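For reference, the chain that follows is the form predicted alone, supplied as structure tokens.
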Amino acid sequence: MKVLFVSNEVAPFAKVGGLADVAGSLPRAIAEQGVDIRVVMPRHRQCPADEECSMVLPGLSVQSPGRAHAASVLETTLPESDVPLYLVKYDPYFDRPDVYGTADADYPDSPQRYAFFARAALTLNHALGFGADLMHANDWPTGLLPAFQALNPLGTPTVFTIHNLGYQGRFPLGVAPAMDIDPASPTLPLVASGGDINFMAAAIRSATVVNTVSERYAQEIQTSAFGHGLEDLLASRGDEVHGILNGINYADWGPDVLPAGLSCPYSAQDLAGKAACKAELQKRLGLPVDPTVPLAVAVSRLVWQKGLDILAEALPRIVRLPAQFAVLGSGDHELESLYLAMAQANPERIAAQISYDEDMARLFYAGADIFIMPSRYEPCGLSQIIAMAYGAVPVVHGTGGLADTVTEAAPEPTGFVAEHLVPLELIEATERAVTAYRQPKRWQALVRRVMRQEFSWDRSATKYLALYERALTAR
């Protein structure tokens, strides 16, 4: 089987969110199943320099009904693999400071950029002579690829993965001509939704098979509470909407993968090093180095979806349990300012680092006793899975992938769950965690159980292979 895997982000080359981690890891696991899989992404400014890659197509003419763009294609491989990665180089659209735009808005020409990218991926497939049996598109920037294929009588079957339905690629209907879509063409009904161009809706309507990144989220998005206006469209796809839980690469995350210069490895069998990591984190954050007080952390984008405003409401009571709390992340300026102010007002209990650095994130995971993740909705979530690998016990809102990966149910609990995202339930769930922390034997057994949970990409890759076979059969 030959698969072309298309994504706007691929770690470590260009990363904004969890999509990049998936696109950097899942194709490697699928390749190990014997699939000839190749990855396509735009050549963003953050990607390797031209001289670090091979030029495989110095001239790639990307045709649309209204014009032709002269692009080129560079090639490298995904790290620690032989999986080819093709970078579509078209500087007018992709040589920019940010992948999507500013924190407040996407680039105004985003519809044109991603209509071009979909056409470029299809053109590249033929120009390389690859002849994919199936194309796997990911999230709204690739949403027009399934639409273009659906209109082609000889089109390749497509799988479309929804990583976050909250981001849909919605634009005014009037941009269609700039995207080289004739308002009178059959393309427009496929890509229009609710009076707008909607990349996500186009893919859901057109793809051979649709999936998302956890089983619970696949069900949730077919309801008005989580469907972001597309619940009826999703429900109309019936049994062609699937859920496959994401995984993590344990070679990149775990207690033997710590920041440079930090020597406190540990394991589920020997937890001694975790106490040293906690002391180091407390020291770096300016918190009192106290092993008797549980340290709770959040590593997150500071945005509405992640529920950090609800956590901020609960935090004054959480730290009086007593507990310490530290947050690592950036995003909404109001949330950044709020957490900085709370840390300044209570430096003995609260710390805030408004930035993101993977080495510091690893120290947060390794040094934490408790990991708080109160997302309003969470398609899958990788942070809680990473936290468990480091033995940080999760406290989560029971939604989406959080509900699929964390349970408070006996006899094998793996964390603490707030069924409703309100401050009181979050406080109570954290209090249950703190109560368990005060019982050393119970806590160590819980930490060891958490660390033994397994969410590898191998398991997910096997399920994706079955989904690919389903798409080929359906087509």
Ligand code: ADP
Contents of the next structure:
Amino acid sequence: MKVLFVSNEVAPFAKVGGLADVAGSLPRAIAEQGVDIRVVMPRHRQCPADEECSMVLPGLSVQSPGRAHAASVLETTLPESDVPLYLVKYDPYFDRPDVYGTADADYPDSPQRYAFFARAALTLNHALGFGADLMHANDWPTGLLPAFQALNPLGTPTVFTIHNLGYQGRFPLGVAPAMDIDPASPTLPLVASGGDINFMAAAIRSATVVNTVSERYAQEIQTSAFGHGLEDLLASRGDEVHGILNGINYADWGPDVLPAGLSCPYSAQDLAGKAACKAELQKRLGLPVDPTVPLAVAVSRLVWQKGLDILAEALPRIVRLPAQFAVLGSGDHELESLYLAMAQANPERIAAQISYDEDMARLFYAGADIFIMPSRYEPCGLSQIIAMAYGAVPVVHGTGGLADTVTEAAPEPTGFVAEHLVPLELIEATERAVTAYRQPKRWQALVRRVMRQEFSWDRSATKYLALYERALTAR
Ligand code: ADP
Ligand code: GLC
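For comparison with the form predicted alone, would you give the structure of this protein in the form predicted in complex with the named molecule?
To see the whole picture, the full complex is given below, headed by that same chain.
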């Protein structure tokens, strides 16, 4: 089977969130099942320099009604694998400081950029002579690809994975001509929804098979509370909306993979190094270096989805349990200022590092006793899975993938769950964690159990393969 896997982010080449982690690791697991899978992404400025890749198509003419864009295609491989990664190079659209735009707004020409990218992926498939049997598109920036395929009588089947329904790629209908879509053509009704162009809706409507990244979220998005207005469209696809839990690559994450220069490896059998990582983190954050006080952290994009505004309301009582709290993240300026102000007002207990910093993220996971993730909604969530690999016990809101990966139920609890996202329930769930922390034997057993949880890609890759087969048969 030949599969073209298309994503706007692929770790470690260009990453904004978990989508990149998935696109960088799932294809490797699928390749191990014997599939000829190749990955396509735009050549963002963050990607390796041209000299580090091979130029496989110096001239790729990407046609759309009324014009042609002169692009090119570079090739490299996903790290530690033979999986080819094609980078579509078109500098006017993708040689920019950020992947999507600033925290305040996406680049205004996003519709053109991603209409182009969908067409480029289809063109490249032919130009390279790959001839995929199936295309696997991910999230709204790739949403027009299933739509274009559905309009083509010779189009290949498509799988579309929803990583986050909160970002749909919605634009006024008036941008259609700029995207080279003739308002009178049959393309427009396929890509329009609720009076807008909607990339996500276009994909949900047109893909042969749709899935999302946990079973719970696959159910939730068919309800008005979680559907972001697309619940009816999703429900209309009923049996073709599947849930497959993400995994992580344990060669990339875990106590053997610590930031450069830090030497405190540890394991579920020998946790001594974790205490050293905690002391190092406390020191770097300017918090009192104290092994007796539990250190709770969050590593997150600072956006509404992640519920950190609710956590902020709970924080004064959480740190009086007592506990220390530190956040690593960036995004929404109001949230950034809020956490900086709280850290300034209570430097003995609260620290805030406002940045995107992969090394620091690893130190946060390794040094933390408790990992708090109070998301309003969470399609899967990789951070809590990564935290578990490092032995940080999760405290989560029981929604979406958080509910599917963390349980407080006896006899094998793996964390603490607030059923409703209200400050009081977050305080109580953290208090239960802190109570457990004060009982060293109980805590050690919990940390060890958390570290032994396996969310590896193997199982999920098998499920994706079954989904691919289903799409091929359906077509
Ligand atoms: P989302 O994709 O919604 O942001 P996930 O939990 O699926 O949420 O994935 C988040 C990924 O981004 C994880 O790999 C996490 O470590 C990383 N991450 C989030 N914030 C930061 C940050 N400030 N610095 C470094 N990595 C971060
Ligand atoms: C999205 C979701 C997150 C998920 C990630 C990878 O960004 O917010 O829950 O883990 O995609 O699928």
